[in-house]
Structures are given as structure tokens and as C-alpha cells.
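Here's a solo chain for you in C-alpha cells, the form predicted alone.
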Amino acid sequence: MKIVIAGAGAMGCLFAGLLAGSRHELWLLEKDAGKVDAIRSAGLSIEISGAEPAVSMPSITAYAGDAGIADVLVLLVKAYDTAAAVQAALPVIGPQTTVLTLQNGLGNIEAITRAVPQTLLLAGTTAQGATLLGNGRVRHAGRGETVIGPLVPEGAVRAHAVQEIFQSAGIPATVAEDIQPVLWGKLLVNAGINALTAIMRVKNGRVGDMEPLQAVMRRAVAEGAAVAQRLGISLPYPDPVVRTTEICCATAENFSSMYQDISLGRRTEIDSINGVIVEYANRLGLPVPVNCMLTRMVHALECPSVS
């Protein structure tokens, strides 16, 4: 099978590196010419558990037409780039191509389905962690389960096929019949951790260790859970605050993707995480002051004048 991964950031490089040893043909699709040149010349370098970096040489291009029609397209670009990435990837999407989004936040599905039929689309979340060290160089920051699911019942066969691909490459994966609770479950965890770590410039574990940060995290997650409840979303765990605290502990030494973005002066995905909670809450007439505050503070950090 031909697998194309759109996005050569931390997660795109990680998944490409993990899939590199599989029997499948692998391509990376990346718009940044600097990243393309670096990976084409030096390959992908993945640091795993302090061992010597594993180096692979996937095919990489900035032009989707070079890869040809894919059997599976995995979208791992930033949420704000989703629409543009799908348009750029259209040459690899055929009538039978499975398209999988493993991106952060909400709104990606809506952006993708403007160009891709729901029958071809899978969505999911991953607990795999990655820290970008440079172009094509990542550190595996944590191993966890990837959960995928179809948007329509007839997509279940595609979901199980992708699950088999991932598991054969050593990537733990499960299939969920209803993916929306999974997406909202991950959203609330991210809403409780990412913005706080970016604002305070701390690792994930500090959110669980420091009572003042815990208090803010609890409020942010509780607000998101109230929005999910009003929308009729059944979360995949009984207590979202407890679950977020558990993730803080399990990923205590990790730097969140939002922390990494702020540290490198890049735009964040705040609008697709805490910001989307604010959007839904406004439509529903629910107060979410903490998520509103966190969204505004991260936007302030994104401004060039903020050091």
C-alpha cells in the first residue's frame, strides 16, 4: 500500500519514522522547501528511549503529484493549515483513498469534508508524543494508543485496515465505532494542559503539581465538559478533570505542542482547542470565562511584540 503523510512537523516525522520499517511505500508531503531539502538529504532521525537515533529515508516532496494516488493519506498538519493542506494533497486522493486526520482540536473534519466525501474520511486521536529537534529530527516523547473511527458506518472497513497498518508497524491502535466522544475527550485534556503550559512555559507535569495551575485546569476542563454535555456528547471517561490530571502525570516530562509553538515563535492551535470551546459555548449561551481567558492570553503570546 502507498501511505502519504501530510506534514513533516513533529508528529508527521514521528509517524513516518515509525512506519518506515513497514512493507508499505511511504511518502511525506511538506510545503516547507527547507524541510523537504533537509529530510531528502539527511533522512528522518527518531530518538527513542535514549537509544541511538533510528534513521530512515522516506520519499518526500512538496508537490503531491510526485507521489501519485495514495491508498492512505494521513493528515498531521496544524489545524489552521487543514484546508490548504487538503487542497495541496488533492492529487494523491483517488476515489478509494482513505483519508485519516489525527490532528489536534475540532474543526478539522469540517474543513476536510469540503473536499473529501465522508465515506473516505476517518478521524482519530493519538497519545504518541514527539518533540521536534530540527528539520527531520524528532524525539519520541511518549508511547500511547491511537484511536481511529469512521464518520459513517460504511467506513468501518477502512478504519480496521488502517488499524492493521499501524499495529504491524508497532503503533498501538484501536477502532471506535463513534469517534466524536473520543475527539471531545482529547479536546478537553488538551484544553486543560496545552494553553497553561504555553503561558507558564512549563512541562505538562507542572500543571498537575502546582495547585494554582490545577485550579485553572479544573475550571477550563469543567467548562468544556459542560459544553459537551449540552451538545449530547458522552465523554469516554467518567471524570474529565481526573483524566486530565492522569495525563499530566503520564506525560510529566513532555513539552506540549502549544508550548513548543510559543517557544519557537509559531502560531498555535489555540482556536481549535480552547477557542472552539468558546465558540460552541457562545452559540449555546454558556459562560466559559476561563477558556476565554486562556485563548486570549495565548493569542497575546503569539503577537510579535511579546518576548
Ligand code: PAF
The other form holds:
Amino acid sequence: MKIVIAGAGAMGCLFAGLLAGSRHELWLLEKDAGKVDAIRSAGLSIEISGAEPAVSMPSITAYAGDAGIADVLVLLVKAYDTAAAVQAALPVIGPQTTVLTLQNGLGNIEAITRAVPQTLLLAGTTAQGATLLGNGRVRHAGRGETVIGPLVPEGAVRAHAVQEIFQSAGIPATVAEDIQPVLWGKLLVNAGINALTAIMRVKNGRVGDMEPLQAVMRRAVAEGAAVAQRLGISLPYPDPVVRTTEICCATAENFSSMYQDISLGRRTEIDSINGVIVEYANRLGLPVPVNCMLTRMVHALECPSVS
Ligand code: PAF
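For the form predicted in complex with this ligand instead of the form predicted alone, what are the coordinates?
Whole complex next, starting from this chain.
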């Protein structure tokens, strides 16, 4: 099978590195010419639990036409780049190509289905942790489950095929019949952790063990849960605050993706995480002051003069 991964950031490189040992043909698609050159010459290097980094040399290109039609396209670009990444990836999407989004936040499905039929699309979440150390250099910051699911019942076969690809590469994966609760479940965890860690410049663990941060996290998550409830989404766990606290503990030593973005002076995914909760809440007439404030504070941090 030909697998194309769009986005050579932390997660894209991690997945490419983990899939590199499989029997599949692997391509990375990356718009940044600097990253393409660096990975083409030095390869991908994945550091796992302090061991000698595993180096692989996947094919990488900025032009999707070089890769040809893919069997599976995995989108791992930042949420604000989804629409552009799908346009750039059109040459690899044939009538049978499975397109999988494993991106953070909400809104990716809507952006992808403007160009790709729902029958080809799978969505999912991953609890794999990755820290970008440099172009093509990643530290595997924790192994976690990847959950994928179709948007329409006919897509189940595609979801099981991707699950098989991931599992044979040692990436734990499960298939969910209804993916929306899974996406909302991850959204609430991200809403509770990402903005707070970026604003406070702390590792995930502090949000779980410092009472003032935990108090803000609880409010942010509870607001998001109220929005989900009003939308009729039943979350994939009984208590979203308990779940978020568990993830803080499990990833205590990690820097969240938003922390990493702010530290590197990059745009964040805030609009697809806390910002999307604010959008839904406004439509539903629900108060979400904490998510609103977190969104504004991260927007402020994104201004070059602040960070
Ligand atoms: O975005 C992230 O960093 C991750 O989704 C999470 C769960 C917050 C762990 O770092």
C-alpha cells in the first residue's frame, strides 16, 4: 500500500517514523521547503525513551504529484492549514484513496469534505505524544491509543484496513463506530490542557497538580461538556474533568502541542479547540467565559510583540 502523510511536524514525523519499518511505501508531504531538504538529507530521527534514535529515510516532497495516487492519506497538519493541505494533496487523492484526519480540534472534517467525499473520509484522535526537537527530529513522548472511525457506515471497512496498517507497525489502534463522541472527548481534554500550559509555560502535569490551574481547567472542561451535552454528544468517558486530570498525569512530563507552538513563535490551534467551544456556545446561547478568556489570551500570545 502507498501511505502519504501530510505534515512533517511532530505528529507527522512520529507517525512516519513508526510506519517506516512497515512493508508499505511511505511518503511525507510537506509545504516547507526547508523541512523537505533537511529530512531528505538527514532522514527522520525518532528518539524513544532515551535510546539511540531510530533513523529512517521516507520519501518526502512538497509536490503531491511526485508521490502519485495514495491508498491512504493521513492528515497531520495544523488545524488552521487543513483546507490548504487538502488542496495541495489533491494529486494523491484518487477515487479509492482513504483520507484520515488525526488532527487536533474540530472543524477539520468540514474543511476536508469540501474537497473529498465523506465516503472516503475517516476521522480520529491519537494519544501518541511527540515533541519536535528539530526538522525531522522527534522525541516519542508517550505511547497511546489511536482511535479511528468512519463518517458513514460504509466507511467501516476502510477504518479496519487503517487499523490493521497501524497495528502491524506497532501503533495501538481501535475503530469507533461513531467518531463524533471520540472527537469531542479529545477536544475537551485539549481545551483543559493546551491553552493553560501555553499561557503558564508549564508541562501538562502542572495543570493536574497545581490547584489554581486545576480550578481553571475544571471550569474550561465543564463549559465544553455543557456544550457537548446540549449538542446531544455523549462523551466516551463518564467524567471529563477526571479524564483530563488522568491525561495530565499520564503526560505529566510533556509539553503540550500549544505550548510548543507558542515557544516556537508559531500560530496555535486555539480557534479549533477553545475557540470552537466558544463558537458553538454562542450559537446555543450558553455562557463559556473561561474558554472565551483562554482563547483571547492565547491570541494575545500569538502576537509577535508578546511572545
Ligand atoms: O495537544 C497535545 O499536546 C495533546 O493532545 C495532549 C493530550 C494535551 C497531551 O500533550
